[in-house]
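Below you'll find only one chain, the form predicted on its own, shown as structure tokens.
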Amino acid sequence: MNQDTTKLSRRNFFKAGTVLASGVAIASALTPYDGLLFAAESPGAKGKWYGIGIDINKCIGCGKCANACKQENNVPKDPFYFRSWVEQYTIKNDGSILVESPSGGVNGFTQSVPDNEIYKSFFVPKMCNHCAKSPCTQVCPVGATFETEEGIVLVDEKYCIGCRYCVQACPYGCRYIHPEKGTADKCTLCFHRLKHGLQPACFEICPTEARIFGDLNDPGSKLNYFLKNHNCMVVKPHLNTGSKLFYNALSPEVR
């Protein structure tokens, strides 16, 4: 009696999911492309606006773009602190959802799900998504956190008073305090190479390039090339946080 209400359950979600991206698909081909579903619009400046683009389909888990981040950006070695990391998403077949996250993916994964149980699995890379809109922003009381001219969010430690509230405004989970700091860190996209031309660290190790990274205010970058020709979405469109971290083939399992 269990299994069949689960198997119904499961059939009208997805169901209605369909419903839903057939919403979306219609609302894309009747809306300009300056005008994409859920993507964050510039400020109007005409210098560089950049954001960030995640094909779900090509990552394998590998964690080397979590791995990466720590070594480029000094990030604390303890399995809790992480600027970017990866998910792992194991749907069962009695409907329930498996998330792990094994000290951030840096060593990769080990499926811990017997095969003839799992309906579907895949991997999911996180990681500040950089928004438009950014409560972190909004709450920081002292200035500490602040947007540059090309959209990156930023923490300047020498004003961060460690409070906390940043850490708790961001709804992805993308803030930890630093251990030894006492500020709060997070991903800065390696500001730091991007002054010299070179890409963030996590985007230039990636072996499947599952990750781009670009300019939104340009129209031939890899970037919007990669928006017009897939699906994609922001996680938690409803925060309306003016999310610039775009991924293909996101499921809706994914928060």
Partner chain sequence: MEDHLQNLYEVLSKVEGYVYPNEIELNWSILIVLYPYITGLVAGAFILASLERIFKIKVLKPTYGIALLTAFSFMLVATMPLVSHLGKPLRAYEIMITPHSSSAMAIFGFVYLWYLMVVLFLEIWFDYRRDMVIWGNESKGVKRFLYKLLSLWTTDISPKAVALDDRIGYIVTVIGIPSAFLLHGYVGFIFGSIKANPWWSTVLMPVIFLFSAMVSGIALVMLIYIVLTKVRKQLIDMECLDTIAKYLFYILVIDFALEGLDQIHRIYVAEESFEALHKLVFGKLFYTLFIYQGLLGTVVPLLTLGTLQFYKPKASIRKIIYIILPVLVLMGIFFMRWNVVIGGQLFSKSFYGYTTFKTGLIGMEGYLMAATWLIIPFLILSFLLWLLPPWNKIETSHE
The other form holds:
Amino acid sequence: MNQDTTKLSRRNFFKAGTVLASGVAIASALTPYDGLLFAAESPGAKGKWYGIGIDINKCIGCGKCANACKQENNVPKDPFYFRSWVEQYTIKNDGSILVESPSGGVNGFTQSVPDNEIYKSFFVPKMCNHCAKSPCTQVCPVGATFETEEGIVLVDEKYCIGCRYCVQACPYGCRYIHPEKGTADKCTLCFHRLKHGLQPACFEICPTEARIFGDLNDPGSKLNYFLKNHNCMVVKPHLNTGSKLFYNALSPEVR
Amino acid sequence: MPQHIKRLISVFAIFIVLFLVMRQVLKPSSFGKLGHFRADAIYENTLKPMHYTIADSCTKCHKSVRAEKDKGFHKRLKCEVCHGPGLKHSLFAEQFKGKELPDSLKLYKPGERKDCGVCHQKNAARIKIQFDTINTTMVHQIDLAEHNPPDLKANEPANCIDCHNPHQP
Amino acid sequence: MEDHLQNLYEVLSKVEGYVYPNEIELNWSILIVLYPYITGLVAGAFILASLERIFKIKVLKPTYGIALLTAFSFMLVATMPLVSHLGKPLRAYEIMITPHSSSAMAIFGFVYLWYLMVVLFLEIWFDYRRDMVIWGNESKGVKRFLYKLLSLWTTDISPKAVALDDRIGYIVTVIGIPSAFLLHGYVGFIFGSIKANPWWSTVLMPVIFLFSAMVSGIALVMLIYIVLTKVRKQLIDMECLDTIAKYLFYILVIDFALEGLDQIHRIYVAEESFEALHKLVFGKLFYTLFIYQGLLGTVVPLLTLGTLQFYKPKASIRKIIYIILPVLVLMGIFFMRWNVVIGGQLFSKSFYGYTTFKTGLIGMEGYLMAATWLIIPFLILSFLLWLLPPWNKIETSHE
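Provide the structure of the form predicted together with its partner chain, given the form predicted on its own shown above.
What follows is the whole complex; the chain from before opens it.
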């Protein structure tokens, strides 16, 4: 993907005759706008380009994904460090919105509002959006976090200086500083599993198949099927992060 | 050029040269090969230990459980949802066939009421109306407090697995 | 480590509403409040010095040397709060060897070095070189060695060489003004460019930082000048102080107008984040924003200085005012940094809740550490004033 865009942008660069535009700006302005997927390449391009789909209608809030993530990736057990967590939104009859995530939902949820006061309620699993124009990699001063060719945002633990700028820059709160390592830590889409052809742990474990993982470049992938058949949305689209985490049935209250 | 300017410039030059040398020495060799990062980091990220395996890997040794499960309502659940990460177990458990497993290979056996409640406890957010299927909920819900609660006085069955087979509920 | 977690559990119990779990911990704490504060003092002090040098405001002469040395000693420490807050302080050098061009923070090392070495160091060096040569010949022992080392064992103090020094010093100062703007505007950009955080993300941020920097730097030099003159039992130059106060007033007006504009804009456009920020401002930030920064740090100095422009009480009263005001202004700007840095992390990016700021006395991110980084510049300054006393220099008039 990287190579293709640079070639494309270079051509347009001269055509437009504009000088002084950052690489990011060029790439985002000149990649053809894709109404379906803010971040996706057109299907059929070579190479993998991973994305995530989450069907809120199917999520039963068991929190097993958050739990599995903690165990698979040795995330500290304390409730301040999460690569993946689940939120329960409860919109009450009086219009107030209650969001809960007791220790990230790793131990499941208990309903805290009596039925008769609830207008509606739903679970939203959250995780790194693996943005195509990720604000977090943009701000890293030393290049210790980056996007791979497959569209996965990774952290270089051996190079990160722990300045926490990326934590501030992530609009989704998906990064934290590992309390022992002192470096930034985040979802890697279980990169170590992908290389063995396995799904990330949270997708593997989901009991209701609410989480769909796949290759956006593969027209036949489960993810593309899901995206075609549902009206999906990303969180905070106005920030133009090129998020690749698509939610079905996303309510506007979710932020 | 006056002497003091010369000295000053040479001091600055020394610093700049030193900096450039340091830069060459300290810069990791794979830096910048694929972009502004250490290319080796991609490889290093694949080296993290795995803990979860995949659904089918349990079948190899626990055929009967799998067969049982496939018949019941839990057919869509992966073994590890309930039993926890099982990679180590499925790699090393074979030699202990028929014997007691060492603690490190033991898996969690979630037989308590709260374990089933994680998915089955009544919760307003679990009710989903889906027009495209007949199912109106993703999961059948019960009220843990009401559905056959344990009777502390008599030795009544209390755990869910006393009445339900977890693999074929 | 244990303390840290315990702290977090305590914060967790105080969270209001909902914050993303990773947001419970405040990632940038008191040390990052200090970083823009100290850099601001540098930029401000330097601007005051250049008022004398470039804009030829001769009454400011008594403060020129003090302002330069103040800027230099604070600049030496400016990066320390940043480095000591890093998760991996020993890797700090990476920011110099592989700076990421798209990161607002990466260029800091270079802007910093440029400013420290090319602007401040050179200006001081050219300003003091002749005196260092002379002092080096007069003194002995360590002091002699220091002078010789600092003057790079040069000896040429012919009028021609001195004139050249003066010329170059002037050029450096001219370069220095945009550099000071760059230095601090750039610090503002670090915050202003974070689109994820609506409290920070405003184009005005660099400009606001710049003007508040000038305000704080000028106030600091004013204070140091008064204290120093008292300590040296000399006469305070009231005309000089009045002029500084006048410039302080002008810049304070601009600063106040800019910040007011920023807030009015926020209120008027009332974006998605408005309710959350509104609650933040009237809740957790009420004292630091309205009382410390707004009332005591801005409005009171503004009114007092404004009055002084029309009505001048007698010198002894003005002297007292000129001691109290800089203290208020310095406190106000400190809380301005506080409100930006800490305030920007107190609310959740989900806009559904607030976390709490809590840091201990000790530890890498504690108050003692912060106090250390605030005191050290004064120690350096005392040393520099001992080594390079501006009042012992041979009178030169900068041309």
